[in-house]
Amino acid sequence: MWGVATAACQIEGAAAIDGKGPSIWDVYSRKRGSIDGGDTPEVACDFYQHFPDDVKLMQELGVKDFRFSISWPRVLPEGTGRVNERGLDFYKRLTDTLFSHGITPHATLYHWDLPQALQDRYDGWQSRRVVEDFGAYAALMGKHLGDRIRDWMTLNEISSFTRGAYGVGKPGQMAPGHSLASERDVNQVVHHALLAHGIACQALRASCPASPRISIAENYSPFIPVLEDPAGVDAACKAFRRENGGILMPILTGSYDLEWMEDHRDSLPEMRPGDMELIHQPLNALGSNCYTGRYVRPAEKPKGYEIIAWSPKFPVAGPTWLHIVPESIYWAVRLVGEAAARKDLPIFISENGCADSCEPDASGLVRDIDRIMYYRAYLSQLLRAVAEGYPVTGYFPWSLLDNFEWARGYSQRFGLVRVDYATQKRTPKLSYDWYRGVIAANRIV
């Protein structure tokens, strides 16, 4: 599958329009110094209005794939109960319009936006109450768009809704942007989300009137061994399953990582009776949020590994997080079978992608060449796995539009088309012309 990804708080715009409730993300941008240059979503690249004509964008590209989430708060304004029917029509318009240019969509239901009423009533994430209505609406999302979407994820990242969203003595950097008292606490909300993925997997399985395909997007840590020799690879291996050990693990094999458990024994959440038997659903396939990675190196220490230091001079894609890690996708997907014993399971890119700074030059053309170059390497590094037999089945690049990029606002572009935010004029970047290459020819060009 060669794909884009988006997601509904960053481009839908839309954001009272229609019936839409109000999101964390809404309320969170509005405060003073949450976002960079006090941007919010309110209107992003207005994808609600304009999404005809970003579709034949998707058409012209050559992708036939499509990765998009629903925004809760737009189909269901408080949450639970009353339904809109124009927020669930959109949806209806947009997958009719993907067919009617060939392309297969792909559901996220949940990319951060959580319903501002479920915030209010019992703070989100911080209460087990979150569980049964994300189920509830999974189950709606499954009884209304089953017949036409086939292929779902559950949730975007865990870590970064969660650990980013919830800090132990100061906010969190991500919507509603809380400070908890603890590390359990935190630890309880990322055991909330595990089973909001559980009983989302359960509420699609029963809802949907055809068998859906259904998957999770996690941007878990790969790790690269220095040397690649059976004691470079064993740490790896080690790395991956204890720093992976609170979140993909218990997803993949259904208990957290003993050894993680051992790193967390006084901040443990608390663990009901079938909790990991229902966090721990049958998947179709698993979404790698690959973006860096961490380099390792076998030690005599506790752990028997040693992450390596970023030196401040490393090269980084764009935000100062993004260190230009190619090998970091191999490692992705072979951890997966390697580490996690988990060979069997197949697993596409649902995201890959990095920053421009780049002004569209005289003839209105953006030379985002960084872009191409972090594009091929790490795509160089994913046909590796494909040769070596692991089983890859698709790519999902970030993303289609720049948009608005969470606390950072409009300050950073990831989009292989750029975006005029003032006009809304869409320009297709020197990376578009790349990618469309890389489609009609099926390989690395």
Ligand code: PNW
Contents of the next structure:
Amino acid sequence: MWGVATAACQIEGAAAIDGKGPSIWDVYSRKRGSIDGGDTPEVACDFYQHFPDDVKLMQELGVKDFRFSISWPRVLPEGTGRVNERGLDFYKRLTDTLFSHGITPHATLYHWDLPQALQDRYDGWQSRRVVEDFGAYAALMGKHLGDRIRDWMTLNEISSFTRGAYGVGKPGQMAPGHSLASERDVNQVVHHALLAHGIACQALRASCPASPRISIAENYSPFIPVLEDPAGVDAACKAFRRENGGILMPILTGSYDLEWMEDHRDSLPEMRPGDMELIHQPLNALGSNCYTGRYVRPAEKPKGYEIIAWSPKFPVAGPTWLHIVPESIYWAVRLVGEAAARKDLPIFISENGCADSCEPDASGLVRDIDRIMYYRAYLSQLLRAVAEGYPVTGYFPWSLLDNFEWARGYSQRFGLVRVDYATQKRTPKLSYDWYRGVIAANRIV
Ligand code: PNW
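Next up, the form predicted in complex with the named molecule in place of the form predicted on its own?
Expanding to the full complex; the earlier chain stays at the top.
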């Protein structure tokens, strides 16, 4: 599959239109100092109005698969109970339009826009009550949209909306931007997200009329051996299991990694009987949001590996965290098979991308050769995984459009298509033309 990826809160706009309830990002972004430039997702790319044209852009690009997310407060303004038919209707119109352009929808149930009502009612992800409510929302989506949507992702990047939002003694940068008393409290928030994933898998399987294909989009950490010899690969495997031991490993294996538990022995979440079984649901595939990775080498330490610190001028592509590490995409695939012992599990790249640094030239074209370099390098590494027989099934660059980049507001542009936010004019960048060539040839050009 050659696709593109987006998320509701980052592109839709229409934050209070047609009965949508507020999300935690609508409220958080109005808090002074939370978002660069005081930006908010209120209008964004106004995809809510512009989607027919944007679907045409996808068709011209040649993609046959589109990843988007459903806004929970658009369909359930209070988080539970009353359904907003106009919200539901939007996703029906969107999927109909996708079908009429030969494009398959891939829907994420949760890409960070929790209904503010649930934040107010019981502190959102801090409360175990969110698990049941997420299950009910998933069941509702399966019932109303399951005839059109067969490919589902439950959650997007558990660590980002839990650890990224809840700091210990200091607020996180993601909504709702709270500070918690202890690491145990943060691990409890993560545990609730894991349970929500599990219950959503069950709810979709019970409610979709045609059997759904279920995955989760996770930004687990890949590790790249500095030296790729048996000892280096072994160090990468050890790092992979331990560093991903609190999210990916329980999802894939049904238990927190034992060494991760050792690292967190004083801060383990409250677990009830049956929790790990609920978290460990069969998956049809795994989505990897892959942007960067860390280098490791073997070490004479109890852990058996050392994560190498970044050299001061290591190249980045946009935000400061986005170190350019093309091999990360190869190891993100390989280590699921090798370190997590899930060689059977198909993997698709649910996100990969970078922010560019250019303004349009006199003709209006954005010559984003930095993005082309980035994509070509990462795709070459993905091709290595394919060549070695790993079950790679698809690639969804982030993103179709420039969009609301969370705490960075509109300052970071990840799109293959430029958006002029003042006029909502779309202009395909040079990388759009390049990706169209890749799709048409079905090879890296
Ligand atoms: C992902 N990090 O977020 C999200 O899924 C997208 O919504 C987002 O726009 C995209 O990547 C680009 O940032 C991330 O700090 C946010 O390592 C932060 C990190 C990674 C991914």
